[in-house]
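Listed next as structure tokens is one chain, alone, in the form predicted alone.
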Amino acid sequence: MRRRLSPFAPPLAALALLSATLLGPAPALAKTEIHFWHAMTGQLGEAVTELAKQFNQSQGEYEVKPLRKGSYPETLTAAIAAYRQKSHPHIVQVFEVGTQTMLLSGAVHPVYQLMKEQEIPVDWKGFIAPVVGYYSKDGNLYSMPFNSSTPIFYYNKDAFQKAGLDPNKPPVTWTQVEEYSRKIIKAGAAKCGFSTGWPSWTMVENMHAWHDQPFATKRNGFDGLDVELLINKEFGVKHIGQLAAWQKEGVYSYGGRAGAADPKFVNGDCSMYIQSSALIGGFTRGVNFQWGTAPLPHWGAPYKKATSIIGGATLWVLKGKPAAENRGTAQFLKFIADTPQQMWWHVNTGYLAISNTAVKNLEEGYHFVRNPNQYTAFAQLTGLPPTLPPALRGGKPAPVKPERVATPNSQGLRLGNFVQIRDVIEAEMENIFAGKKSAKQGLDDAVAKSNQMLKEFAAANKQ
């Protein structure tokens, strides 16, 4: 019904109604902005934007504004510099090797403390233990796990079939990797046997963990800053030396740092590839041949098999923001940690779901049965069987027991100046692969340079 203004209405009432008609409804209050710096590109960057959009649409008080600040090292450097200038974001994504730097930066508002202050309940024990353990200090979680991954083994099933290999039986040992590589090359199914991405992370850091070998002293840096690397011992020399020999023979093809070698696998040049589990999403969309995933190869006895270690990044909250804005930051972190978002993030990116509830829901929904490639990383990190057990296939509902457990050598790495140390290791690996140095000499030089950096970091951060 239309409401008419009475001709007898008081002049002030008429004026008020006329003003309301001309001015229209009062504008809605602006949302409080929460700035979030990250390092994601391509499809992963789009997923970050979508996640922020979902949060922004879920409530009317806050607006998360994601912004890519460059590579992982560039984003970390930019955030610390901005904090010193008091122009920092609320949240910054930092890769795992920046953990010690962030812990000692003085710029961090620990996430466990933030949630407690804001009275937002989070079941920290409901998160996957290997992930929480890496980013905790004194039993408390300092940053929110976000994009968690671990290196896994990818292989070209079409190339296997062409070479007369069973496409459903990937190599389990490094000896088999060599054997399969030679057969594939001989059959003309690929130009090289295998390649690797992120060489220090996959071939040094994780290989030591996978074989239950120490990467550094002081429990890989968790027990103090006075740390020295141990990668030039028997295992490190053996493994890197063998890679160098295979490189010379054409079995192994070094493709560069970070993801520079990805095209070798995507284009079919190399039939096997070791890279982050986070590439599953991209490979699903961009690889034109049949492929599968498997656990990392192992050298066998006398080395034990432990678990791989976490990679990727977490979200750190920076100090110095008003309480009202911290409230929005906490709400966003709670949002991304909740089960629906964890499941969405895993399915759409390939990164691991970090809550046990999300993983259980994925299992019960037969997600891993339909997507076995995404089970590999989860099993490898948690020590579960490498192939789907009956309980995950709709069989007996009994809980699946881990075959392996994390050890002090596989719980992770916590080193100062780790970004620079990884560069040093990879530079020496390149010298070894190019034949400029022996494996022993190259690793000795990497350790000497890295130990000096660790010594300088310890001196600068005495408590």
The other form holds:
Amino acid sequence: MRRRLSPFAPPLAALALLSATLLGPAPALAKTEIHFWHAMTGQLGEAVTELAKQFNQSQGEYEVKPLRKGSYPETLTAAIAAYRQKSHPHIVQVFEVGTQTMLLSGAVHPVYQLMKEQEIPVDWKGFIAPVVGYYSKDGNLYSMPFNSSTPIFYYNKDAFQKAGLDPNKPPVTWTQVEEYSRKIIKAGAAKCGFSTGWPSWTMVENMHAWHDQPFATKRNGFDGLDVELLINKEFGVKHIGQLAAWQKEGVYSYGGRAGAADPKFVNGDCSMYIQSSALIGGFTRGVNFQWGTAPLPHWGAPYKKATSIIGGATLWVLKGKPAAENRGTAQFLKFIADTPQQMWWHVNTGYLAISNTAVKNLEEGYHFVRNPNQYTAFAQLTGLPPTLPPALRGGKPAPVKPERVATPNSQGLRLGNFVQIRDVIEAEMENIFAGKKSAKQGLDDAVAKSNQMLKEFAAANKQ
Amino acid sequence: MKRTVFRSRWLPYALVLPQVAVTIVFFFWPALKSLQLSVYRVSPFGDRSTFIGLENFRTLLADPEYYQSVLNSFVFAAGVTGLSVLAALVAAGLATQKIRGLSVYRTLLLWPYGIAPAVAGIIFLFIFHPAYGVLPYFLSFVTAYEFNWLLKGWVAMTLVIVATAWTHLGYNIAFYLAGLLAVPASVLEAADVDGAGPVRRFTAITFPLVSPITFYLIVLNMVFAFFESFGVIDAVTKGGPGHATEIMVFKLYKDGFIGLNLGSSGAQSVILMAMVIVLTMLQFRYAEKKVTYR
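Show the same protein again, this time as the form predicted in complex with the partner chain rather than the form predicted alone.
To see the whole picture, the full complex is given below, headed by that same chain.
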């Protein structure tokens, strides 16, 4: 959004500044400031600023000041450095892989406790279970879910049409993904079949959850610190080995880490893509062909089906602030958890709405009928059928029985040193895809290295 | 050399004080801090730290990935130094010829140095990226060869070497230009009269005369490649594919600032520091003998 400045704006601003210096701070400036460090860029960053503005206008006591501190790791590092200097913000946004680090840091003020202290009633049961579960310990919510997403399957409808495939029938199984890829390449509709973003998150973490396979011991790390990875078992080796074989033939085309492969889908090189649901908004504006979304492909029997895992980030409250300021922090968190803000956030950013009331209101407002891609992500995470059931098509939604359920394997991952572990896994995936190592060898190496990091983390956090 | 005599006993100390203060604050203090960190296991928020002796070093030295990063650093530093010093000598040699528009040409040669390493990295990305780069796009019209450094380690390494060398080219050229212009024309003309060709003139006169500059540039580029090449790697490959372009300083950053393993990161910086000190000492001890100072 671009605002046009009036020609009088600069002199007016100068005048305002002058009067401010001459007259001293106006009484309106005496609000208690709540500092909020985040990592959102572009349109998402604007949405954060807007959300803070809405809160600041809704009451007169507190002023939330959002500040972007760089990427997720940079924001976390900055917050830690500030915490050690005792100049930390009240709220910091931390990505999901930093959860275990934050939980054990001794530096956080758990959200459930904050709300209890401030006597602000929040119905935690009213939030979507898989999101709350990821960030809870012993049933208590530690950080406020903020931007939640999950990987989904995107496909190029134009390329499907060109290859003689039905653009309204996306592949359901991995076997179909291979078959369709070959047809698409043969017809010259695209150079490669499919690509992936965030390789470890989409292809290892979520594929294990999606097929109800354990990623690590101790219920994926939720039950203790002495954890070991399990990704070098039959399923992991099969899936990654298959990707490596497809890489050689162009069925799969590895495009780098994080969002580096996005251009492969956007410029039409690959006709299918697995990436975060948070890209729905960006693709809606930036892609100039017909595209659709579908649930992640599945290998079929004998593997079971479960839900996918969320990604994204949550808001952590840091310790060491006066109670009066904590009250403002609590009110802000309550504000963003409320239904109107949840709906606004979801519609404007594409991140999932996480309160059941917000979801119900969205359904009643025919939101999912108009935005089927948003439904894909929501359904995948909650286990609802992949196509919008008539009962949820608006008006008065009726409850629908989920097709799949969250299991201990799909509730999320809680690992220390997870940022480095992801890096280890992705480096080994690259070695495997480049043909330097077999899938078994690469995954064995990744597991050995990760286990050592998990051990170090356990040692560093032993009380 | 002329000796400067100060009237006041304290003035000389006062004059070097700012420099010493800067060195202490920005070099000695952080160096001591990393030395201290390297023998501790520190929790990310720094609230718990345990003295563990040489455990961090032991873990590092048992880790094949660390050796890979050491090897990568040497390949990278040798590549960057060789390429940027050699290319600078050639370019500076050409820029001392009598040609039209010489000053414009010289100015243009110095420009790349004004570009921040991270920006240079982004420029190279836009040229070479397999998915959106200009070069692979045009290559795809003439050959089926895929310029895919996202999976080919050696291609990625070549790419970051070229990009880093390019960012440092202008600096080297500036030094060589000054050196080459200081070579006395009379000596060269005398050699010319004696029948020495351009190659002989260069190897027998010019090159020995600029050898102190070459030596200085090799030391400096080496240190630069080891320590300050972070920006290009971070922008282009982030150490990948696999660990193919993960040089020591990048691994140190990644383990310390992304992985929050401050102890290991401290140990790595101690090793890196020791290595560069030894390397520079060796260079001064052996290579300097071959240098002719005037």
